[in-house]
Amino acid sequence: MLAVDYFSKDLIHTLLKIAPKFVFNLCEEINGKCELEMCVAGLLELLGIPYTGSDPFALGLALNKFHVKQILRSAGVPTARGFVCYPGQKAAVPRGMRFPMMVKPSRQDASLGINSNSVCFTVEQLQKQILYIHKAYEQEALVEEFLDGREFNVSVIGDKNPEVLAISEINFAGLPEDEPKIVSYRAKWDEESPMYQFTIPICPADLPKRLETRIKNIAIRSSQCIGCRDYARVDMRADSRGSIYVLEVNPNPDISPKAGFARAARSAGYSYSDIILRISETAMERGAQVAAAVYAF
């Protein structure tokens, strides 16, 4: 285990002394600032080091949420209307969209910024949340109409090869009546309250088969268009509807024990182990093909 909070010449070095045969990537951000994760990867490039997950494009794409939106609707993978506010711009609401409205920065991660404000009934409380993101964290802000139904977090592990696991779904039966149903940043990650409290994961998903095939294809259609690798979890929605929309594209999962994507893993039948080595061998025979076809000139 190598921990790295900065970078730094001692880094490179310690790298190239070590010479490991590939690296298990588990770096989430790097100076603080979770932008550059993709900085970690691209060392690992340069070293021409195998390690696993995704590459610098794609970690560096996915933090850029509006762009990855864009991607999306080119490849006809449905996501819902929005648009960007940026610092110093008015608010204006392309004609068709419908409130309520979510507000949430569109280049963090963590659901921060994400709070019990963030879902706008009008004009006014819109234009609130916007100038929060805005001046709490300096970047633009991300507009979406709020798709008030079914949230599934959907983990895919494999590369050329992908496999949909186990599909989850956040139960926000319990939440208090003027609590929006959202995963914000204290329903991830303050225990203590009942956002927290009341944001309880279910998996398997009950579905029916029609709906769970829609939501598999829609996962590996959104990691293969964003360029994850090895693994990754695509959050969706559903509208009042039933129709369903991709929330966000994330190449870069918790993939602790107790997280999402190993819970996943077991409710499909997969131990811990398994899934570390599957991820493993695919870094390494990753690494190796590229060794041929160096070594092939």
Ligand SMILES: Nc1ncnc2c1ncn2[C@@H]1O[C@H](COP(=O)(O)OP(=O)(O)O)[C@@H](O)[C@H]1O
The other form holds:
Amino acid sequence: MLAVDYFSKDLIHTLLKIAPKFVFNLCEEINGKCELEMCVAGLLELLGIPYTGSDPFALGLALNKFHVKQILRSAGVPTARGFVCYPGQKAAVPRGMRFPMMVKPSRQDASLGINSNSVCFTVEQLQKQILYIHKAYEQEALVEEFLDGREFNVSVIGDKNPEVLAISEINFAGLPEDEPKIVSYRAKWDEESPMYQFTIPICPADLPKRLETRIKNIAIRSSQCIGCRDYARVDMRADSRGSIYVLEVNPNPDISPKAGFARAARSAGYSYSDIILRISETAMERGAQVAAAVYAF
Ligand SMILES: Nc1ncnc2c1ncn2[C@@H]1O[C@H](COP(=O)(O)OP(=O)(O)O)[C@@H](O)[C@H]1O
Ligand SMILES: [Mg+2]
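Please supply the corresponding structure for the form predicted together with this ligand (the preceding block corresponds to the form predicted alone).
Full complex below, order starting with the chain above.
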């Protein structure tokens, strides 16, 4: 295992010296910046070392939730109505968009910037929350219609023939009445908080067959649109009428044994080593194809 916190020329030398057959790339940030994760995949690409997971383009693209929404929409994949508001601008709510609205940073993950005030019911609340995102995260705010229904995390494995693992649902029952039913920063990370204790993943989710099929189709189409490879997780929510919308596509989700991806794999009947082996084999096959193409000349 090679832990890489900061980039240095030594990293290149070390990789060339080890000359691995392939790298199981678990890098989620480098130099303290998640937006640089794509550069690590890019480095492996330049060095001609096969690696697991998505390529630099998909990793970079997925960091921008607004761009992802635009691509998904143009491909006919439903996402909530929304707009972005850049620092220095005031929110100009497009006609037809309805309250409540959800405000989040357009280029963050791990629920950073998502708190009890993220769901806004008035223009005043909206302006205030947008300003908070501008100041705290120095980036544009993404405003979406609030989807008031069930929430699903959908894990996809594979490259050319992707397969959806068991669908997971967040159970919000038990959250205090005045708390919005969302997976906020505290819900993900503050184990002592009621938000953490009452946002419980249920896997597999109890779903009628038709809805399950629809969710699985949307997951595959979304991950293919963004160019995800080997593994990905697509977050979705339903509106109050039960229609499904994609919130975001994660080409580099946590695949550690205790995380949601591994849980979804277990519920689908795969052991942890099954999925790690499958991901590794796919990357090695890709490597062999690259080598075959190079040596054919
Ligand atoms: N439009 C929306 N409607 C309802 N809830 C939302 C909406 N967008 C985000 N959320 C809530 O916020 C959480 C985090 O948002 P998400 O877009 O998945 O970003 P992150 O990258 O931080 O996980 C979601 O899990 C969901 O609970
Ligand atoms: Mg998410």
